[in-house]
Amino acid sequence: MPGIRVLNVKKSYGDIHAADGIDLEIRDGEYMCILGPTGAGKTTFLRALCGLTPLDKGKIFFGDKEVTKEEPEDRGAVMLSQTYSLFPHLTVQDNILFGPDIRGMSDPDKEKTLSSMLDLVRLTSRSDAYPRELSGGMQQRTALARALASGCDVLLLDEPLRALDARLRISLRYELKDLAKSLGLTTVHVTHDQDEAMVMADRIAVIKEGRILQVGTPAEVFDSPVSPFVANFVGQSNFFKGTIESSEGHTVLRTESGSLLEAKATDIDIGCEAVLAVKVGNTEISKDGVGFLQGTVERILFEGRYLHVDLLVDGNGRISAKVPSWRMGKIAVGDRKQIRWNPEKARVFPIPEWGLERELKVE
């Protein structure tokens, strides 16, 4: 199966830059997730790959072949939308055979293709059913089988699990990736759901306002974000603005209220304004009275294995932490608590030139 190279791809709609100079390489057989908020340019990028959206500028290669101006049917790519777009008047088997029929496949080959696709998506017993008679998961698998029966080399998925209920969405994450991997397909999956991307992707490309901000494995993007936006979008973070006090060993940031906070070493110069980010999941409520900050518990939310705790911190506003749920009853609204974190789990970034509030804004 081919890898994909995208070089300086641009697409605008008036003043809106849906793709603003995108460069990206997707490896042969890779499961790549394009992750970003609504309006980031995810669907435009996917439609450009399959040829449904003409580019203003840039080039797209599938393997060594440039496909920038190729018709959609000549690219060997198929796009599965979040609505599935099944033909309501056709049965499961007729939906699956739509592509082979259009291509003029012989009857023996169609029969073989149908059998293998039905077996692959475990719908052999429902081959005569119509879409309205299927569950959401079965509709999704039918649409996937129809896409795969087209003989594609590249599978493009536009929020394919968005319309499903939470439990089914979680179970189908693994089925979908396993199917793509078993067939050796190069897969591009766009989503706004960070949990979905984290468990499905070989690598994640984070996109905002038509630009790719970071590409890496799920662990790399989560643990080593390159900007405050990535730090907050891929795992919620607490932020503190201040000035770099020192950078020997750990970086020390002095906040506007005078608090001294520690983070991983940085090359930002001493005296420069900066912002410290620490994941909510890495923010601890101290049990021994030692911490960087002190605050008052404002709200406690039960989330199963964890409690989400919001605190009002002296001079620093509201921050959040997660603690094990067994501490339920040991923390109460109104308690005064110390807050700390492992400095190696906190990162410091330069203050964005357009301001932190705009940097973190999600439309």
Given for the second form:
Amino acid sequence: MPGIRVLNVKKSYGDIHAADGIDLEIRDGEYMCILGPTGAGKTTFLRALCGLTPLDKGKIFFGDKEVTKEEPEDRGAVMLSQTYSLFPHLTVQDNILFGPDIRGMSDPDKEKTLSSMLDLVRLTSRSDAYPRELSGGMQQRTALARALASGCDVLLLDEPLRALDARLRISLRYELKDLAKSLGLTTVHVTHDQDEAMVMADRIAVIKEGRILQVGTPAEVFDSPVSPFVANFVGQSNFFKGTIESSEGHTVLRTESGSLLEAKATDIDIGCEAVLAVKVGNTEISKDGVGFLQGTVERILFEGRYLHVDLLVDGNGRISAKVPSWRMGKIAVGDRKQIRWNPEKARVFPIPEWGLERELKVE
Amino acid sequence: MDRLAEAPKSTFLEKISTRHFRSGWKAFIIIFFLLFVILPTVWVLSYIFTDWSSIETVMGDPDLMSTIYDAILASFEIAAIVTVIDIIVGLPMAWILVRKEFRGKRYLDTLIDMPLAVPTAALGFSCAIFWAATSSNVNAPGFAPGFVDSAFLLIVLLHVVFSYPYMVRSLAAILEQIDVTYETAGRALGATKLTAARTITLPLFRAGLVTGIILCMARSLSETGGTMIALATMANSGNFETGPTLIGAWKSNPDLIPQLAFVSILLIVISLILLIILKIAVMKIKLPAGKVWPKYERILSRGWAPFLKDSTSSAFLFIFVLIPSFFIFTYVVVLPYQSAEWGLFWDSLFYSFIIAGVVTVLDIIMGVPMALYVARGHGSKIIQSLDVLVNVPLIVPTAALGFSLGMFWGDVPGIGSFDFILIVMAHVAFTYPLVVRNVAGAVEEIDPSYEETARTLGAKPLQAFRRVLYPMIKTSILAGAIMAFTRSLGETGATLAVVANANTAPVYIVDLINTEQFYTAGLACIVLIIVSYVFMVLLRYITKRRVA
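Got the form predicted alone; any chance of the form predicted in complex with its partner chain too?
Zooming out: every chain and molecule, the one shown earlier first.
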């Protein structure tokens, strides 16, 4: 089975760069999530992989074989679109057998493929149903079975869980990944949902405006983001602008209002302007001690296991924090709080040339 | 799962799936369209450059000019009046068909299409004996109204009959796509039924209105056979002519080529200009959707007013469309049997069927791929302009189109002498857009992701079409085919204009009436109606069975 190599792929629609020099290597059998906001070029990337969108520039390899100019049907990469595109005039059984039929598989082999696929996705009892008679989850499983029956070795999933209701979406995450893994498929899964990507991916590639910003395991992307955008898109962050004061052990950032904030060491020069990012979940608030900052509680939202607390920081605008729900009742609107974090969990980045606002903007 | 080992060695499929072959095929389809449909359609315009002097001679003859002027003016007046009537009575009918649920709705739905099954030549005769004051040797049944003695009025009544279904269908098609929840939302906000319909839904279906208007005007402007027959049947038509009948009448005289060219050019140019103006006007002109008159609209939304509206539009359908269409049956029943020479008619009917069959097959082979390019090629400028060009033969009056075509192919050595090929080419030109429009409309509704998914599952483009797209659009292909077939079967104007003494059934009926053999003409009309109706039903039945 092949890994996938993508070299400097470019594709524009007028002024919009849907792919602006994408380089990416997806390992054999890997479950790769492409994570990015709407309009980042995720779907274009997927369509380029399966050959539905011709490239302006660049090369794509499946294993050692270049497939850049190959027709979609010759690539062995099946695309599963958001709506599954189950053929409405065919039953579940005929949908699944679409690929084998096209390839002229013998009847006994078809029979075998069909029963094993129906078994795999637990749809044996519904094999004569039409797609419109199935629930969302069943449709999704049928589409998956159809893809697998075609004998593909690359599975391309375009927001595969989007059309399902919330609970089903979460339970299908594991099922989908287990299935792909057990069959040894190389899977590229496109999503805008960071939770989904974190849970499912072997590695995540964060994409924005047609460029890959960072590739890494979920933990790497979450804990060591390479830019403010990644820090904010994969788990919300609080940001503080300032100048680098010192970089011994920890980097110290002086904010405009004079507060000194600590973060993991960087090599940005002392005196430079920079921005510090710390995940909302790593931002601690307490009544006692001395924090990096002080603020007043403005709003408290109950989220089940966590409380989402918005605070107005003296001289630094608004920030958020997440605290365990058992602290409910111990925090009230108007309370004064000390704000601190583990410096190892905070990152300092140079100020992006287009400004922090634009960097963080998600359309 | 070794997918390559399972790939069959179907070399033919492999060959026609290569990029080269596909680009070649696409080019072929587009060239066919440009060379065999568009170019011949407007070829007559070249006459302006090649033989301007003879046109000047025509323009220098005041008598001739006034005849031409009157005929063309009459054509456009009739088209305009007919279209307005169609809108007024077609709109409530479309509304009933889409938004109302009642018993027998299915039958009403079929009834609307009935006039489409009747070739216009038969319609012309049937309408004339119903409405018009006729001379005694026609022997129209005594209980027919038979009071219309103005040729103009008779032709308006006739044209309403066969353009009405087009208007209702175009409006209903768009209405069906407009979500009823908009109106419900409007009503929940306090608007009455009429106010909601007028201010919310009506502005949304300008597109349907444009299609309806274009189809109706084009049908009325090009109709020749039915018009000629109706005029010949009525007692005193005077010297009344429309543009197309003028072409039909002059075609048999080889000395009148410049006159014919002039009339054709006028018809083509005016129609195209009209099309452009219409497209712009309907999109730009504001309907009075901003104002509401709650009091009056409330009165009109309740009680007797909606009932009156529904019943008048149903009554209109019966009295002005259906009864005149099928009145001819009573004619034959009432009259005593007369013996007639049938051999020639059966020959012409057979000939018409062969032509319509060949035309329909050509339309499907050449039109369906074109429809796919048009529907899926929104990105490309070339495809977009093709999309506009496809409509041209639809608007050009068929008599002018036929004349233009005859000129074009007459210049090609070898083709000009084959009547059959000429007639087929002429009929392809004006039926091709019917297939393309129908199929392109259906394809546009279908998410391209079905075919794309099929491709990634291993289907070649042709397999993806046959196994995935075709089953979804086959009813539209069938609808297009039926329209093309019946249009070809009933067409008189283009046939006469391309070959003066063609031996098709409608032309034969025109001849019968011109020679006052009314009884035989009546029977021939009925046979034509029955045969085309049976054929339509059969076609529906066969396609349904084969797929299921």
